[in-house]
Amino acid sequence: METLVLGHREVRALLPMAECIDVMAAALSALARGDAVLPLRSVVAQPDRRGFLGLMPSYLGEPRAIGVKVVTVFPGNLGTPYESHQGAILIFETENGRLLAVVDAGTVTEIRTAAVSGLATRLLARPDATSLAILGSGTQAGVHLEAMRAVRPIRDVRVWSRTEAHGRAFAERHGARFAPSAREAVAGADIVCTVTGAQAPVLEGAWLSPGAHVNAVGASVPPYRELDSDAVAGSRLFVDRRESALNEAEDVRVPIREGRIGEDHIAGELGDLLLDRVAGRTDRREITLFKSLGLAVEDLAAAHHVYARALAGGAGSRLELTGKRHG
């Protein structure tokens, strides 16, 4: 039996961004109307913590698959020849159980990250929104970029990073500006992401303009956490998942034990915006607020979806694997 390998020039060239929004939204839409199975991620972390083992398994109704994603997670990373995260997506068909695909997950965690942001930006932000203000300079905050520009017509950038030469280089090599205080890179913006490996928080509630949206995206885990709890209890909030966001976003339970808000703060998550069950924003003046953690079935659909393209194109590699009965 025959398992496709596509390694991370595979998963660039055919998991481009607009593409892979779309992807997300079909994916989240379907996880809302109960056509997928998500089991809560379980995480193994070293005992300095410098480094977690990540295991992400899922069901996808459509397209059908099951599958998992093993992934290491190195914060400390930055600045080292290395991406903070790196293992595989294991994609497996549902009739046999056969081993399909082999699939970078550090690419494929990279763009539809940022994906599934673009698709909250794309159902949040006012539509004329122009300015865009980046809290971090390492991978996501590029792919971030590409996204925030795939769904809004982003004509100033700032950026600001915790170490000031990686925040001027990345300034420099995407036409941004560089702001010396993440205050000052917020003041004004119209859409906000943060995409660093904080422990503390980056961004205070007291510096948002009305009508912003913000993408809450590098906090996985505890004890990561980017928002003060002003940020959160004064926006409009909405989470790819319910339950994981209870379970693993300190950017919500932190103010969830301080007693700001209560859990029905959350407005709702991005499926039940994409089904018409929920609001989204509700005036101009209104701040928007997306917590993102990461799914299993996004990875997975977006896997399956490079997976597909590569068997339409000749792509990728072949392993020979076990999977039939010998003898």
Ligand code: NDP
Given for the second form:
Amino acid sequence: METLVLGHREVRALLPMAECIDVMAAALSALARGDAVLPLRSVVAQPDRRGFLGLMPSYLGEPRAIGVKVVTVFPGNLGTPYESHQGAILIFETENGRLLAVVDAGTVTEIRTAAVSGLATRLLARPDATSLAILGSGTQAGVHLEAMRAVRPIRDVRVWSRTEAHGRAFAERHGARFAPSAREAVAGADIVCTVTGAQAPVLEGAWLSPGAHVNAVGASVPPYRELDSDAVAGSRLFVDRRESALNEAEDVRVPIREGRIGEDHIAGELGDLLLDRVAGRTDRREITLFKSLGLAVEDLAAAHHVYARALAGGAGSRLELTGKRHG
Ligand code: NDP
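I've shown you the form predicted alone. Could you give me the structure of the form predicted in complex with the ligand?
Shown next: the complete complex, the earlier chain at its head.
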């Protein structure tokens, strides 16, 4: 049997941001309904700490598929020709376990991560939110700008980045304003996205304005951390998945260890919001926070969407990899 191979170009063409936001809503609803199997990911760190390999398997009931993302994360790739996230998503069908597709994981990760933040923002930010602060200026910063513009009428964008030249270049490329400090970027912002590789807080709760919404995205495995404990304790907190947040998010685990919050500070998962099991923003002055870890069902759903569209449109290349019995 033939396996479809879908690279960067196909994923970009077949996974527009607005479409991906809806695909993420469907996947996270399925997860909340119990129509998915999602173990915690396995992470193998290189002894030299240069990078790690993540293994993210899952099963999804709708669209029905079973699969795995295998991805390396090498933060030091910034400034090299290589992305920090590289790998493949393998999609199998669920009758005979045939390998349907191999899909570029870097591009899917890029788009689905920002799409999930877009979904969280659609669900939690004030409808009239127009100003955006982005902390970080790498790959996720760019796609987050696209995602925020897809869900809110963004008119003012301020960006701060650890390396001033990177922040200035990003601002110029995207028609944003450069802020010399994270605090100045965040002051007065309706929406804040943290998309850095920081291991110590880059965002303090004291800087946030009443009614702000925060998407905290950069720190998806220990020891990475972007938010101070005030930012978390002072917000109505939502996550992509409770189990992942409690095991993998230092942004949440540190304030719990400090006794600033309990596990019940997590108001719910995005899926709970989508199924109306829990209230989202309760008033205009409340600060809402979405802590993103990144889930294998998001990868599988996004990759499957690309696969289905590629199949319908004849895109991608075909390989005879495996499948039939021989003799
Ligand atoms: P890039 O390598 O493209 O960009 C990294 C960014 O982080 C740069 O803007 C860099 O700033 C900044 N940065 C790195 N180290 C520090 C530090 N110590 N303090 C402050 N800023 C720092 O990465 P991506 O944009 O692809 O990813 C950004 C983060 O998001 C990563 O940590 C990644 O692991 C995480 N991520 C999370 C996902 C999720 O599902 N939650 C999915 C994908 C990524 P500068 O260039 O100015 O030095």
